[in-house]
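Presented as structure tokens, the chain that follows is alone, the form predicted on its own.
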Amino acid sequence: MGKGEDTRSKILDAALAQASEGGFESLTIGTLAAHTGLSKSGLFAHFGSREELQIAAIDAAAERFADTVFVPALKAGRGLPRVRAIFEHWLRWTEDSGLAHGCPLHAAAIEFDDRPGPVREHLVARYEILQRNLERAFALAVDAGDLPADSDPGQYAFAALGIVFAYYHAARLLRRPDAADRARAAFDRLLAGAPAPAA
């Protein structure tokens, strides 16, 4: 990378760390200048506005997520081995990426879910890519005969996302030490096709 690209990469690393801890609303040119030691004018040279910075940080988070979750999972065989690899990498992705305060994409989804504008639109586009990739993994599991032929990959993907979001809630907000174990148990039931236990 050239000097400018290297500086931009360092800024985005700092932005992701800050978004992980304080959400995307905490991202401003001023706060990042303080965290990176760069001048505000130097940051404006890379990001002309706060909105542009937030969008770039969402892109950086999505790319890091893909590199940490989906790329390693490709080493697993098609079908349920790959689906399970995606899930396991997903549970650990923030720790593996050095984002000690949780998933910045999940934080952004909560912040921007009902706030129209370019940042929300960009975030939605990224989540739609995630949804398609997840559905594709389940479709391959159907093709491989690991799931029933009449399975709906979209429904499996929907349920898997629900399990991950429940895991975030239990692990981050409630600080439940059994959050990962419960998420894995729920995922195992999903793949086995077993009905959820009665309340």
The other form holds:
2 protein chains.
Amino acid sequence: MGKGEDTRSKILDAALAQASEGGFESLTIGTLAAHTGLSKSGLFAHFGSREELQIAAIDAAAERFADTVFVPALKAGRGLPRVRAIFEHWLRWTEDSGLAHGCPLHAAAIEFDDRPGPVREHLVARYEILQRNLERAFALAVDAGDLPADSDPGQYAFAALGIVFAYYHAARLLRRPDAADRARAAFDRLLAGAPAPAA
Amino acid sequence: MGKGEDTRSKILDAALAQASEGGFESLTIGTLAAHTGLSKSGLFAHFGSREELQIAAIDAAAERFADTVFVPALKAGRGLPRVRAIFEHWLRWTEDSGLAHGCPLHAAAIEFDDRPGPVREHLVARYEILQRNLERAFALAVDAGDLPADSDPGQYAFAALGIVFAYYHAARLLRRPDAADRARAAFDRLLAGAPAPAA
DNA sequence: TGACAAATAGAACGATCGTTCGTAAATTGC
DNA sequence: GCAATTTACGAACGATCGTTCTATTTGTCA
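Any chance you could show the form predicted in complex with the DNA after that form predicted on its own?
So here's everything in the complex, that chain up top.
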């Protein structure tokens, strides 16, 4: 690959780190240039506009997410084992991929949920793919007999996403040490249809 | 009340509306001044700094949330009825309080979860109160025998918060018409410890 | 009504924003 | 190793950012 592609991917690495810390609103040309050692105009030339940079960063985050969460889970057998693997990787995906300050996609989801434009459209498309992949994993678990036959995979995916969001909230904002335990307990309960969680 | 207090509360109304649309990062002195018809310096004098404005807006949002979600739920009998009332009001609280573009507190939670400072501390304090109120409602349901005696109210509160977050995501970003149905189904399942959700 | 205080406006500041343009340096292909 | 092309820089732009001043208007209360 040419040198351009190389620096471009380095820029996106730095962009993801920055979006992880301060969200996509903090992803300015100036600070990102300073952080990468490039000049503003030099960095700018790689994308043509800040909007294009944001879109590229969203794509990069989505790819990294898929590689960190979904791809490794394919090694687990289809059905509940794979569903559990996805969930476990998900809980730790930001740390595993060097974005220890939070999920950029999650930040983008809140920042752009009411801002029409190509960035939002891109983000929605990515989240729909994510949702579809998650639903498929649950559907395979239903097919395998690991979950009741009349289950709705979409409802499982909805609930699982909520547990992850609650985990982000408890871990990142509230700094609760038991955030992961709470999340796992909630997920176990979701899968088992178990009685009320024990104290 | 003096005229100062009056304009201050009008400013905060506009601030909440703006934070609902574009988050707290979009809450700039200039646009807020234009939106309220005040001059930048005239508006600024009411708070002394942008940070103080953000804190005041968070407090205003938290009070409005409590008035819209928790206070009306007190009319429902303690136990499951009250828990359900809280949840139902929560799903519609932004529309009921004129913040149809999203929950400002939710936006703030993501924007400030990694930005140390007084704004973050204020926000955390507010969310801990919220969590405590929610836990208390679940604890009352346990006491009333509506939930298993060995239940952990904190775990219920964690799961309920996750369902609300998933609802926000599905409704606001993905614009799914069935978001509320999904949320209610998940909540019913949480309360019932029911078997897998039907298709 | 007149004196005092509170509230608002207006202009200006340094900094940073995204973006454009012309030019220099570095890389590539022959 | 030369030529062509890609890549990066530096300076400047108008706009907006939060903030600070000084006036001026407005409201309050004896």
